[in-house]
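Just one chain follows, in the form predicted alone, and it is written as structure tokens.
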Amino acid sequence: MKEEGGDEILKLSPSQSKICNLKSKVSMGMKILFLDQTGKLGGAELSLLEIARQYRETSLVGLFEDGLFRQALEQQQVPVNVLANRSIQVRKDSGLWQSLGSLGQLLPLVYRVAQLSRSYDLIYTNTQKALVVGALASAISRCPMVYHLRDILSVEHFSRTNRGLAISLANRFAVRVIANSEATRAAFIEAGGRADLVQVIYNGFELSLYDTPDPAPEITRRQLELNDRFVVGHFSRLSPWKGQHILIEALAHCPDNVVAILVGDALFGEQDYVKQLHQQVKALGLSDRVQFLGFRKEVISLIAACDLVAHTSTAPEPFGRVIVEAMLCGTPVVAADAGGAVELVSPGKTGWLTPPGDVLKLASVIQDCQKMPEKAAAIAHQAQIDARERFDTMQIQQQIQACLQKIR
């Protein structure tokens, strides 16, 4: 466009304008307002914890509900503020009218975040609901926004309405989208996301936590009365798409001394599925071979105590945190051959991949690991070396910082 009677001037897009404003900030420690929708401790929250603690001197984590995540942040001396009195009543499968019905709850929160963000250099949204609130707050306050995408935006995971909303908000308001895997990036672009916005940075892990599990694996096995059994562990929230039922069915095709421990619980109103799992165990006569351990804090020790960790998601996994954790513990791992898991496991070298939902293939891998412990141990050792090289939190933090520095 041209000013009247003047030279031609450049018209910047909203994203470009935000980047220019951000670059004008003084080059001191970046002040970041992190946003997350839940108080529960899921994989996205554990990853955010690793990032936020690097900025704890200058930043704040805003949560939309209270819970264990707040406690974990406080233990790491990360400033945290619970910004809402109750969780936002919109689910991934919500339609248009359900989403519109939540506006009365969202708008006061948006205004609060907008006011708060005026004291920060950047809004960093970590989840889908955080994206909605952060994007609208960014539009009001003109504070730049980064979106850390930790979901595969596909029909298996999100309704058309919520998928379209996420893409539209990211394209319009984000100055950068950080995807946690190539699979996540590809789904974002396929759904209409701008390819120039998105950069892949894997999740980081504090390696020292996996060096000497506490309590020791042998103590954990003894406490759970698992000493002489082949233990297959499953670590995730209890949810249909996480596929615990696949492992239970596979167990029925394995020798009687193969047992399973299920670590995790229903997080998002999925209690009916938990009941189904218990009924399945009883119907298959596996009550003495399956332990439901619920949510546990000592998850690293439990992973290290297993002979094999199974990842059985029936839909593509955005990343697969437990896969890397098993590798870091030196525990063999078998994963569903889809999504981010494909980027983590090299079949026959660092683990095994089986088709999602294929019970017999999973049972076959379990039995092979039981029959050939030396081979399984060698593969697990190579996986441990690989994971320590690829996912060290120090290396990942440098990538995050470099990404943010580019938009300052």
The other form holds:
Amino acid sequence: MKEEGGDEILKLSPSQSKICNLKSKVSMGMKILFLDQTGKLGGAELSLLEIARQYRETSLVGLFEDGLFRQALEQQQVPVNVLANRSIQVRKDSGLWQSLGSLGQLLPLVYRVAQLSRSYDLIYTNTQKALVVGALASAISRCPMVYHLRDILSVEHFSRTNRGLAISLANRFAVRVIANSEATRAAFIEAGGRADLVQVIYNGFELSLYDTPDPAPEITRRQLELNDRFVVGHFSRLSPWKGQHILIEALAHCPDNVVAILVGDALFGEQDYVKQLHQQVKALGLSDRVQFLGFRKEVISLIAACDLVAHTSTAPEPFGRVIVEAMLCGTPVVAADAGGAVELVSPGKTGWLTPPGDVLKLASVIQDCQKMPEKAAAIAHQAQIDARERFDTMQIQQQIQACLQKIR
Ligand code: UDP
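Rather than the form predicted alone that you just supplied, could I have the structure of the form predicted together with uridine-5'-diphosphate?
Full assembly next; the chain just shown is listed first.
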């Protein structure tokens, strides 16, 4: 398992550097103050990295916490500043009193962001806490604010207080809300968000990075001693709602030559869940069939080395980057039938969908893919074509640029 701050994250491949240089030339010179609450590298941050790269000549990313995300931004020459000296102590499920208790910490940050934003055309908030700070700062400085909504604002994910706060601030202060899927858009509106504010723009992916995975899949398989076993990959932070336990249980219903690699780490303190997963593996006698690989920077080569990627979230996924990543790699993918995943996968054409939490259905798809490799490969090939058409970062950047230009 890599330590936070390990060197591995800092290396840019030659192709990534080339892309970085090319992209900076396409930037339109808009001055944007991006805000994100975390220093960790989750899906929201990886997606923001892709966007911020385009504006790196003129913009700044403000973080409320230091970490790998700051290093990744610096590595791609995106100006970044850690604006707070300790992370904000409010969680998605925090109630009113906990949220109010954090005001003392928030206010100096709001003031700092308000001051900073006077030198920018736009405040671009990427997470919930960033929205709170960005909205209040925007009210002070009159700098317009955009909210990139990457969460399904439902009771499964958020306390009533936090949901209400997000909706009120977005309705009152955002000039635009960019939703990362139709599912996040619908949940926003259902929770009281203004429909006229929201536009759906999917995550973009740099297609060339998927052309030749490095190292090649067979090398990765050899390194991990996977040999000719049927490998199911799971790529996500370790968290109960990401459902790694569902895949482990499904594995127990599959033949012995089906194995799993779990790629990702507990990013937000879910250590009890990690312990549970290890216990589950042991209790089911799967110790030689499940590998925990920890957080990896190099997911593309690992995804390409899998026979199937499983996405097993038990609550609706806002977007599901890993599903698109598997499609781009040409690796068959089975996803939980809810939220944004439904917009990414056409069942039977570009992948499989199984009901969230349904262990037996998942086990059955895994075995079908194992028994019918030609069919699985044909579906994965179609998925690759589809994903290349729909999620090309250049196209997505143009949509974002067009959206932001209208605000100026
Ligand atoms: N990921 C990664 N290293 C890991 C595990 C996951 O880089 O060890 C990436 C994964 O490839 C995907 C992102 O983290 O791009 C997770 O995004 P997703 O939308 O699947 O979930 P989120 O973290 O936003 O809930």
